[in-house]
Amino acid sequence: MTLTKTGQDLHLMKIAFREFYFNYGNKVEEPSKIQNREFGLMSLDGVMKRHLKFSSLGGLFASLILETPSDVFASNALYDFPVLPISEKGWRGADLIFDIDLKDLDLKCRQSHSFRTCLSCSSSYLSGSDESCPKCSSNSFAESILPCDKCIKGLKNEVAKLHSFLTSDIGISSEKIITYFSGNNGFHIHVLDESFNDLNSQARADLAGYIMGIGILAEVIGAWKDTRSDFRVRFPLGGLDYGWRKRISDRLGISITSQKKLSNMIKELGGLEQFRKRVAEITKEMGVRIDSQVTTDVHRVFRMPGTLNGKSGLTKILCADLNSFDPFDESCQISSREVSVKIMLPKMKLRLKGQRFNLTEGVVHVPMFVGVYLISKGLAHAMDSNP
């Protein structure tokens, strides 16, 4: 469910936005083959706006500035007509992209710093302290996290795990691969190789499948059932030197000249099927926690690089360096100027711009980025005496 923002709210979100274009709008990255693309525009206050064609970069800065949107977004998708309907736009291809989000990850850390805020009487409270709300007994809300850099860890494994399953299985060069701090809780993944833009959705269901290692079978290392005793042990005549045979194999340690050794570890277990079951806890953890809605969409529209995130202030920015990128700093780009909301929380603490900042409920002067980012997370309110 997503929370109302006050008039001050959306007055406050506009100059911050509409001034942030003013100054970094050149960095806005143009995709490739922008006149057949279908652009979507989201406005502050939630009405999306799509099927909007842009012929040039300078076409859609203009909008920018002059509609001052939350969100704006480009489809993976060439058309030959973007304005027109799913149906008739006479699609020629998507480019392949890949969505590592926060909520995908089973994190520790998250319960500790995820929010409710009360669709019913605007209260906030830490989610799980509650199941619902202290002041109301409400069970309508809006869930939003304010990430920790265990979270931001947790996501550049993951997106580590992508690029060795997209190098060295899929045979994509590095080069080709290109990695957005999404502007939120999450990393975009682009894969720039235009030999996958004719891939179908049952194609890049298969493709994320595989990633995610889902459906890996224990036949894949040579554990085989057998009619005349539980099983047998037969390896691939291709070895288990590569893809997801080389991953189990190592975490089980064995190798091709483990035949004995793979018998015996299996009847340890108890059988075939409780080996079966091993092998899917190995494939769960070492897959890649992909939203594998997003690959398979031939049809989507991503947030476009260079652009403000409506759901943080922060900017979808390219991740040049994977180990030393710090989101709270780098896509941290909204004015530093002082400004006057209202903290929803007892206490939060937060780190963005190079600033740490211990908050506690009531009316507070902070910097513009800290006061759009809380705002944006239904976290705080704008004051009235804001520009």
Given for the second form:
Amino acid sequence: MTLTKTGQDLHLMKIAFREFYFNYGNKVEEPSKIQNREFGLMSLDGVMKRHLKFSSLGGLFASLILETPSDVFASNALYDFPVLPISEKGWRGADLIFDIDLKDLDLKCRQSHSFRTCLSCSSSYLSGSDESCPKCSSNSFAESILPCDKCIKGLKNEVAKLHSFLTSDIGISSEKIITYFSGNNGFHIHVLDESFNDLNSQARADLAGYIMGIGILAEVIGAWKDTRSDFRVRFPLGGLDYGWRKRISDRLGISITSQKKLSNMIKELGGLEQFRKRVAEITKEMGVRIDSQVTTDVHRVFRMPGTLNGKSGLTKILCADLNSFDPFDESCQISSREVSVKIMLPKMKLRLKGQRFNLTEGVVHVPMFVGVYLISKGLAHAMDSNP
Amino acid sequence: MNIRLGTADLAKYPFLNEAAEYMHQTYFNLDDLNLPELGHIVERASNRLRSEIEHGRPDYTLERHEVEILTFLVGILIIKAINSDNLTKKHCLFEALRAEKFLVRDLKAQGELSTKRLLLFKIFKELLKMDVLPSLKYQLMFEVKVADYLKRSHLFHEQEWKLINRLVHDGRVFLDPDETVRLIRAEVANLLLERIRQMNPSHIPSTIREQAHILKASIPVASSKLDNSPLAFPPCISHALDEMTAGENLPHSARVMLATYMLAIGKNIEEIVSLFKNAPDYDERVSRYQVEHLAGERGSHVRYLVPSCAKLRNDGLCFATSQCDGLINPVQFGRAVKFNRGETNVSQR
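Would you mind generating the form predicted together with the partner chain now that we have the form predicted on its own?
Every component of the complex follows; first up is the chain already shown.
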């Protein structure tokens, strides 16, 4: 469910976003073969315009200033005719992109900073504390997350795991893997290796399954079904030297010389079926929590690097060094001048652009980047006097 | 690379560019096929096609290269003269199966590595634009780039073809000779199909036309769909039936789905076997045995159930529409349709 913004909210966001594009519009990254990409612009009131074409970044820049969209997207696909309906565009391949999003990580801390905003009375409350709105008992709400440092650490771990799979298993060189902070709750990993561009959805689903650790057979680790004795051990021709076979065998502490050990392990676990479950648990744990729908979609429009994310007011930004990257600092590029907003939560803590904010319910004066962040998340509303 | 294959290889792989060059160098003329000296070639090609039509089996006999290259060419000319899309697809699949068998044997042979490399180059690189190299680490294994593997493996529904069930390292997938060749079977068949479709001979010699006429009369009448209204079939079954009618080579899992579904809705063995008549590898004896096995009349005497929607989704055989909402097995589809129709009638009343 989308968040309801007031006219003043939209007015403040428009001023902030236009100012950003005026100052930083030249930092929007030009996609390769721009004339073959489909563009999409989402207006601040939530209307999406797709099937647009820009032959140069200059044309896009003009639209950003004039229309001031909340979100700017470009297709991962290349088309002969980007402005035509999907079936007539003439698909010519698509960049391989991975999305790692907080919603897929099941982190324990999430509950403590997930919020619901009541769509009836606009009050906000901690998600999970009440099923319905504590003020008006309505059950219609929008949810938002204010990611914490633990969330970012969790996301970075997944990005590092993905990087390892892509380089050591899939053979993509590091310089062809570009990591961006999405501007809200995740990271986008773009692969610049064109040999993957003509893979269709099913082939990409197979690749996504590999990275997520889905669908492994116990046979590839050496455990085969046997009608007489439940199972038998026979290691595969290529051994257990690489990829998933190595990951799992290392975790289980087996090698191709330890046939007896594997056999005993399967017996101790209670048979082949239990061993299969154990292997599936390991692959689930060691696999990367990517959003497979994003990877398999070959007609998707993706947020453009260097543009603002309408769900947070933060920028989708290149992450040159994953370890030192601080999204709450580096991607916060909206103006610092003061605005007044009405906070809808009893209390909250926030860290943005190197500053810490302890905020309580009611009208407060905060830097514009804080105001826009909270309005985008549905946790505050702009006041009349802005700006 | 300008190294040439030996004539023995051209006999096994007559679809290679070098085989066409060989024909060009012999100043062969299409009308030469009317000469009595080449009668045995025309007869051989005709017999090969007859075996494909009647028994659903490729011919694996191997003669010297002059005979094989000409048999291949004559076979294509007869197919062109018969002008049946189903038969053309069937023939291409069998030519691919034939080449597959020889290629597996060649790749498994303990011979010179350079010979294998040349064969891999000529078939995989020149013909299919795909790099395949003998593995230096594992004897009798071959390395394929991950992207090349994924482009082809998604056509297979069996779980062992999923990338996760392969040995993968540094951008390479390691395959044994059987797997390496299996990966390109459909591609070789499609390549041949494309060539035959684009082939535009100036004329067809009279001996070829005669053979085409005789063979055409022996082609079984293409089966149509069952009498049931197609609307009553779930989309997965309709899709498989459409593919089968078009002469496509359905995977084993799709055939099991089709047969078990038809058994579940009460079709008899005869009706179900006839459904598979258009399959490129149709052999009535084999089809009957398999359907009877699924019906529980042979082997373990266990009647097989229709695979669940979840299994079909996993196998890439599901083509769900909104009418499938809430179903867990395709057999429920007919009932749901009837129920909905009943509801409509009630409300109309």
